[in-house]
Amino acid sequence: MDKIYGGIYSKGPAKKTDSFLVDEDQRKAEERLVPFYLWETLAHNFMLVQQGIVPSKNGKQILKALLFFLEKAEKEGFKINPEIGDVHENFEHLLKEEIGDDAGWFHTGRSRNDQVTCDQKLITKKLLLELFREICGLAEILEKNSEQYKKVVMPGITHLRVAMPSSFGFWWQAYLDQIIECEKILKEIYLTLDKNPLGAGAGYGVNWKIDPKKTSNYLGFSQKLNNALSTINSRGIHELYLLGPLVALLTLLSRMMEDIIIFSMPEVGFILLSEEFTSGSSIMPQKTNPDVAEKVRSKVGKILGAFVSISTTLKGTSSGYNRDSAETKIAIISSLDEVISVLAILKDMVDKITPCLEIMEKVVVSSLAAKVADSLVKKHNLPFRQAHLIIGKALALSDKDLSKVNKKVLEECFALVTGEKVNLENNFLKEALSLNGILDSFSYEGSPNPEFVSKVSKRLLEENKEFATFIDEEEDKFNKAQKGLVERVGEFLKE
């Protein structure tokens, strides 16, 4: 089959070369790029006509055909023929069939290099906005849980051991806080990616008086290119900028899932998972397995794999375009799809988790050792390290069970450590081990005190709302740019 670059060939690439270059994964990625390819091709060709580079008569033929292809692709989709080549080669082939040799004008003033980089940026922006919407929704649910459960006492955990008293709301807020941090980082990455590659050509510009500012406006980009070679070299590097934070996000979610899996174990019983997000055992009737949480936990490996794949692929390439970078479109599209699907189901699962209050309160008693030590410091003016030692020795004499420590044991350990006898108040241990107002004893923002949990959650919610506004603005800009270009071209064709 004739190639767009066939002039230099006497025979042409073998069919197996075509199949290798556009394999099944590549073909699927190319087909996902079709609407974005047609959009940016429409923008470029409209600009060429406006700049007087392509004659109006020929340009109108091209623009009319592109509008037809775009409408058809949106309704029916489009199948790439690997024997023809990539998405560009397929549509140049179609355009030639549609309007003849005048199709040869439509690739004036650009290269497949800047064109495919542009397509990849457009689909990345589109998918990122979908991802942003999902992560914003997850943050809303985390904030709701944080506020709803801010007074539900639960044990804090370190080293998978009961540590200090906390609250279920405080635990949710810990993840909310980090999710908001992820939002900020991803927003900056989005703004970095929001740069129009058209005009870079193959990396060294084009010999025509094109107008990158026009195509940037037509495509909804906030910036035009700075340097043609940098633009082409950035393909894959920009994807690494994005994949790094996505790996961090899924690592964070994996940790949340690990907590949820442990907390929901029947032997622990801190929380209940909705049956909607579990599966049963084929052999053991008693089991409901946390499969969704486990599946979410596994996903970080795929995104990390994409990061490693792209960085390994690019590390040995020279400046300028190399075919190696074609792999980056597969990695980034599949990674964004993966993260979007994770966030979508995670929102629903997290929204339906319920705490088991009595179990958590019962266990939290064993986390009060530090509070008892602090009470000794306050009431007997001891250095904290001595108080720590006293409680440690008392636990050693009581089977390491705080509930078995009594007044006599504590007084003996006090004397052993300090060399002084003390007569503890009869209600000392009762007050120190009381859960009444346990969270109110924290007196600063950032602690589990319900008042401060609410204060922090309110601030984080406002930050999430600002992010939601950013998403609304960018989605509106993206959609208006595409719709506006189609309308402008349509009006131009009527002239």
Contents of the next structure:
Protein chains: 4
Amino acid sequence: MDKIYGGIYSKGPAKKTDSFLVDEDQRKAEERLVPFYLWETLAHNFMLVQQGIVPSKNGKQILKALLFFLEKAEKEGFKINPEIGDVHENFEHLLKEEIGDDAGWFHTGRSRNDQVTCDQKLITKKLLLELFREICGLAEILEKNSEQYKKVVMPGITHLRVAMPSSFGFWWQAYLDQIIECEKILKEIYLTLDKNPLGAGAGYGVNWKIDPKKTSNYLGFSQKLNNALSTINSRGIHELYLLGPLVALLTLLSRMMEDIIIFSMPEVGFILLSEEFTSGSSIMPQKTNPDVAEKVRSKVGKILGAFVSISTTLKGTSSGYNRDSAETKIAIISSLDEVISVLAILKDMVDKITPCLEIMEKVVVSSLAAKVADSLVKKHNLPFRQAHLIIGKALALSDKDLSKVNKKVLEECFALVTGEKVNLENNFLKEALSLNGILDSFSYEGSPNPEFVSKVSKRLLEENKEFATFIDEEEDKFNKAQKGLVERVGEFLKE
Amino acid sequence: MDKIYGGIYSKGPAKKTDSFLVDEDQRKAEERLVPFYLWETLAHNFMLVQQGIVPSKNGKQILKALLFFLEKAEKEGFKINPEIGDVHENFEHLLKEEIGDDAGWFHTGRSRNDQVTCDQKLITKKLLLELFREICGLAEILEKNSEQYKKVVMPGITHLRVAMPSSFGFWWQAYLDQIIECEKILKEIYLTLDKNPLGAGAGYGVNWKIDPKKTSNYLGFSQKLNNALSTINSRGIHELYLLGPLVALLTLLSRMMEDIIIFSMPEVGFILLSEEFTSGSSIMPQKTNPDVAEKVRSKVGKILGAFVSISTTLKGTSSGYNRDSAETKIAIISSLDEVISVLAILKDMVDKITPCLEIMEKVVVSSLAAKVADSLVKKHNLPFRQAHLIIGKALALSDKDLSKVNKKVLEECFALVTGEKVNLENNFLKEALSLNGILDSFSYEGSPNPEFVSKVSKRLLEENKEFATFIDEEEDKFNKAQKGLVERVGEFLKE
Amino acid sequence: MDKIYGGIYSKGPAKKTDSFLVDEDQRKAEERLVPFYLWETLAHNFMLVQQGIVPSKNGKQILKALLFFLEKAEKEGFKINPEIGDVHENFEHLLKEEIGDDAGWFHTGRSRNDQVTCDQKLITKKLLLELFREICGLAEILEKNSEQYKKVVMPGITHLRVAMPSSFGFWWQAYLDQIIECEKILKEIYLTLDKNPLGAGAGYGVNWKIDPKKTSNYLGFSQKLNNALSTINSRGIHELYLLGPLVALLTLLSRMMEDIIIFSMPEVGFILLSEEFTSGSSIMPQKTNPDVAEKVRSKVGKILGAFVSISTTLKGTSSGYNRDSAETKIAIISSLDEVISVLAILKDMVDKITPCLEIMEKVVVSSLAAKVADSLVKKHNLPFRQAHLIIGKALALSDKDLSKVNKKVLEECFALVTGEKVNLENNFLKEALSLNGILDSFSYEGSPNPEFVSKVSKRLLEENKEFATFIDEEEDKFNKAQKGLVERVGEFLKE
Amino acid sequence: MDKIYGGIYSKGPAKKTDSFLVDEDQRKAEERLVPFYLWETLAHNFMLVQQGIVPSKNGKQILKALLFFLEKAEKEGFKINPEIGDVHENFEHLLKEEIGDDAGWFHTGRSRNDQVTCDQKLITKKLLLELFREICGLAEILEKNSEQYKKVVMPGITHLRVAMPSSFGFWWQAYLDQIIECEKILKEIYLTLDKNPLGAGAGYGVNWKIDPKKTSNYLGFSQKLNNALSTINSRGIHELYLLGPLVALLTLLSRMMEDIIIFSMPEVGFILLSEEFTSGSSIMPQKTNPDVAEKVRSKVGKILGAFVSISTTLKGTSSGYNRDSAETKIAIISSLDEVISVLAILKDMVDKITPCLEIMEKVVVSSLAAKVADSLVKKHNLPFRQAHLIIGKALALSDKDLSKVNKKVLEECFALVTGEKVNLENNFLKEALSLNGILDSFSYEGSPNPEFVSKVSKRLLEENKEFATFIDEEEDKFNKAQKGLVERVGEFLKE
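Please could you give me the other form, the form predicted together with a further copy of the same chain, since above is the form predicted alone?
Full complex below, order starting with the chain above.
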């Protein structure tokens, strides 16, 4: 197969080199790039014609062919032939078949270095916007659950042991809050990295009067390049910036899944999963296993692996393009695919989780020890540490079971700790152990008081809506740029 | 040793448990927290008094003691006793020795969960601001180098082989551009995460009328908590958000170091390192090795390791505090220390690198093949691909040495490729291979044209100054909050 | 400070370079090396004298001083002065103070490259043997538990839901089996890597008539070097070989800890932890949290981080020593320390876990669905898949609660699935649901049948004993080599 | 689609659950398992019939169908339908279509847990043996190069600066030695993990009189299970044991590639790469880039990523099967594929690298400074440190260029350092700087002396042959087991 860089070679690379360099994973990644490659190539060549770099006649031939390829690829897809090479080599080959040697014009003022960086950036933007949409959808469901269950009492857990009274809505809201925070970070990174790589060439610019502003417009980028070399060197680095918060996101989702898996254990019984998101056993008839939650939990491994892979792959490579960075293409595409599919099913699963009110209410009682201590402080003006000690001792004398602690034991322990005798009110324990108004008694934003939970949720929802608006606008910009270019070129060809 | 949670225990944790839980690394991390712990504790207790939660008399005792501890710790440092426990247990113990059982008040309305999260956040902010200052300083030197050497011709490298003509200033600028980008991302993340954890308690709020707004003010946080549980769950997650871009930063610095190490090889000779940043050999008298650059290059391993460590440690832990997350404290502190020290020495080393003009100029000639091809395109209206092929073949016939290619060979190859005869101008090759105006001929921003390099550098420098201003303001806020609180409490005690 | 490589320098490295290269972490690691450095240096110099490379008179001076340093360091320890440099530079400095310029002989035929590789290998062997001892001890406790509880019925868990009947001893044995497997792998790696680096010099041998066989003997290595360069290049690579299985070990321990944490949840209640290995709460009096188990669970993060760090640090560095590899010293020492301390406490904690027989027996009933299906197959000659379907449907009609399934429902479901009517024996369900002989009915090694559990445990214990013997022998060899050398040198000095 | 575990479900899992659980990557991995699944299923069912668990009539039907599927899959491959589920569900479905409800027998005494663990182990063995074959082949080429070039003088490099004289063969041998070491470790791990998972069921054994010894024979495993639960828990752990040394291998190969890339830089010029393993540029006609070496260098990132991914995925999951571990299947298969393809092309590339003798010989001179110092020591009975200092100073006075150092300067520096006057022999420098016999002068095994290089190579080659024999035997065992089973079942069906 004739290579596009054939002159200096006597025989050219071995066949096995071709198939090593464009292996199965690379081939698949290249195919994913096709629509973005064609868009970017159209933009570049339209600019070349407008700048007078490619003669108008040749340019029109090329642009016409590109529009045709684009239309065809949309309909039928496109299969990369690895023997020919990467996506660019495949289309240069095709174009040559289509229009002959004049195809030789269409790579003027561009290198495969800036071309592929640009294509990778376009598909990344596209996938990121999908991913943002899914996060946004997940946040909506979390907000809904948070509001719906804000008054459902639930034991708050630390160290997997019952800790303090809380609410089911408050638990959902914790994840909502973390998701909204993640949205903000992702948005800023998205905006910072929204840069057009065209014009970088092989990292040192091209010696043609190209116009990066034009191609930026045609491709919907908000910024053009600052430095050709930094543009090329940023391949992989930009991917790290993006994957960093996604590792954090998947880490926190793994914790949400752990909660869900444990809370839905029959022995715990706080929540029920819909059978839609479970899977059975081939030998145990009684089983409905939380497979979806487990698989979601596992995915942090994959995204963290991709992050490590990119950093290690780039580490210590000299500046300018090296083939090493081709690996980053596969890693980012498959990571984004993965996160999108995780978020999509998670949203649905979360939507159908139901609480088991009675069980949670029953269990929550054992979380009231701190409340009893607080009551001692308030009623008997005791330093908190002493109250803590009193309740601890009382529990030790009552099988560590708060419901077995009685007035007498408590008074004894009071005496033991403080050296003073006390007469507790008769209903002291009953009141202190009552769940009545337990949530309402919290007095500030950030606590499980349902009123404050609502207030915070409303604010978070507002922020989520802003994020949704941002996604709408970016998608719009992206799609309009793409469509707009095709139309403009179409008109130009009619001229 | 009596534990602060002793009531329910019969004998208490084993000694080996204490020393396992607060091991050498933890102890050192706890000691780093001391000043931040005291500041935070002062803020919390001042608020408790103001809110009427702790009786004024007791509160004053406590505040007085805390001011005393703070002053003492500043002077003498503070040694954690692991048998007593973590930083809080140590100071509760000390306070009890100082003021007796009334010390028992000072942990009211707080848990060690929100306490340590808050302390960790304060030290992180402090270290981040130092780190930002160092990045900023590095960027200044890079800008200076970029401007100073913008006209020094240098071969642009891809695949570690000479590729295209470029400049030494342009190479420096590439790193400058990446650094400025990193600054932007870090700044946004810093701002997003600047939240006061106090009020979270053990993750489910506290049943006292505390005022998170007050403590946020006293501690210089711009935001208070949204949800007590998300606050606790974010420990480690916030560290991932911060370390992500630092992994990217260290990855790109490892590439800068690789360039510097290779460019300063005697066989390459593009640059000279100052001996100040090298180290010799115990057996080879001729050696001045680039040890500093190597050690900087290696550090991405450590920061990536810390990132992996935190994600893996948190992965799949149920929500609410678990002891696992104590590891995140060590990881973030030592990572930030590491990056700060790397940036500090890097800045100095980079400042003293000098170019070897003659060698670079000599080598750059072999990078002009594409320029010759471009000239063929421009002069003979050839598709670029054909020009590329002609030069390639000419090189193959001339020992792959561009300086050996002559007019005759070029004309033969022209005929071979295009099927047409051509008469090249006599000085075609001389002109095409001339370095005269080689940089000035680039025509757009982002290319190595010195004029555009200057323009971009100016813009980047401007952005760096904005970043410096941001650091100034944040440091100011941080320091003023700290000092301001001490003063206010001092005044309050005089009342 | 005069450097040992000072000739070619005009002023020498900057002070900040010294403190960057030998930073706090490096300094601490160097100090850990001291006894091994002195041993190795004694061996090397004794060999130099024996080979006639260093004049006998000078050699005796040096050896005497080294014995003195060794004795002193054992008593008082040794503080590295980072301004002087690494461990070697410190002792060369000290030796010069002690015996003057003749100290200049003692680094003949050696480089810091092979010296530090050797010292690192010696401390690694020492720590590994400690670590092996701890694994061995853990395996003993696991075997003891496995045997003791082999008849204690326990629900086997998959997907954190009750799956099949099993025993508490069987559960312990699962971890025992994995630990023994790990022992085997670690042993083989230990043996493969037991190579003396001396003679490698700076990676290209030394031009003296040294005798690596002698130093191997003096240092207790079973193999000498094959190739000077591979010896130096293996720094870090050997550490990866060792840390790989330790990551696997810590991963599996994290799962054991997860089991222990969940099984000891009050809601689950299968086991009780001794309070010795728990920790309380500063605000919740009822808490006894499984902090030790949590911290053990977290440690895989640290060891995995170290593994990643070493691989990334070495990645793409050119062959021969580079300063990058200094990082591997810190990573391996702190990782081995960490794993040793984890195993030490784990052993004790595991020894004191007690089962809650009644709860486990009660819960195990819900695991018998597959057994009921098997009974249907056996009694009614049904394909297993149909029996599975019948029980599944019966459960669906009985609140998914096996204890609620009755004969009638079962017969109906039988008819529904097979299309045939059946009369189940009256006591069919009673028998199928009986726990009587439930473990004994398993018929092969590897199953929870107590008899087979015993048989396997015995075999595993035997393998553990072999491992213990191996450790004894290796420790003996190690200690004898060290002592023996000191004695021989002592005698030589008397000659 | 009817699920095989359908009884307890009302509607069953959602469609999106199916496609989430068996996504594109899973589907591909399942398809790779097909031949191993069928082999294992044949073994299991043959055993079931022999043990009288499945009625002979039904058993024969099943075995016949399985043989048919096997034959068909070998010819045509097999497409997994993700709506039906995993590989087992697909074949159970198919079998039911083929032979009706009696298909229900064929999963008796087995779970998908032990089934998939077994299949994964079989494909891993198969791929490992291929991988071993490739390592072995690489080692052969390295040995050949090592022997062929043992007398070719080459500068030894440290810190990427010329250090000491060495040989090209010695450099190759360094990698050979590391590869042989890796072979040993991999072999031991392979042998330790060669265990049959059948009989583990869902981790708690199966209540049938199965015979794991039989299936071990049929599947070529050398060991049967010790404990059903450890068998299931080891999924992923075994993969970590295997990937650990592969990370080390790829790390060291990344260093070999770095050497090759730098040594073949035109500015360095030590070696030439065959153009077969390079790739050109789409815009720079002069380029032949070392793409293959770069891609090989990058691959450590992917394998390290897979290692991290598996450890993180398993971390903290409770014992017994969880869906999380399905990820390990994809990670191990794609990692082994990757390493195999890397080794395959590497072998060929390494075979065609040629040295540039003259350049290496010219550069090596600057590595002789230590040799000159050694000569001073030997001739003038000087401590080495003083000789080092003298040469260093002489270099400093001679442009740091050893070839410019003359007798006078050397004598001056001698006086300066020692305070004594010296008369160097007239040809002292000439002799000390001569390359004559430079390699032969090394006196021990492990040094670059060609004689010793040969001796070591012979030994390493011998070890490589032993490894090759081991591979032959294992492959033989593997293939014979597979074929043997098919034949035995064939005969049984004729009975």
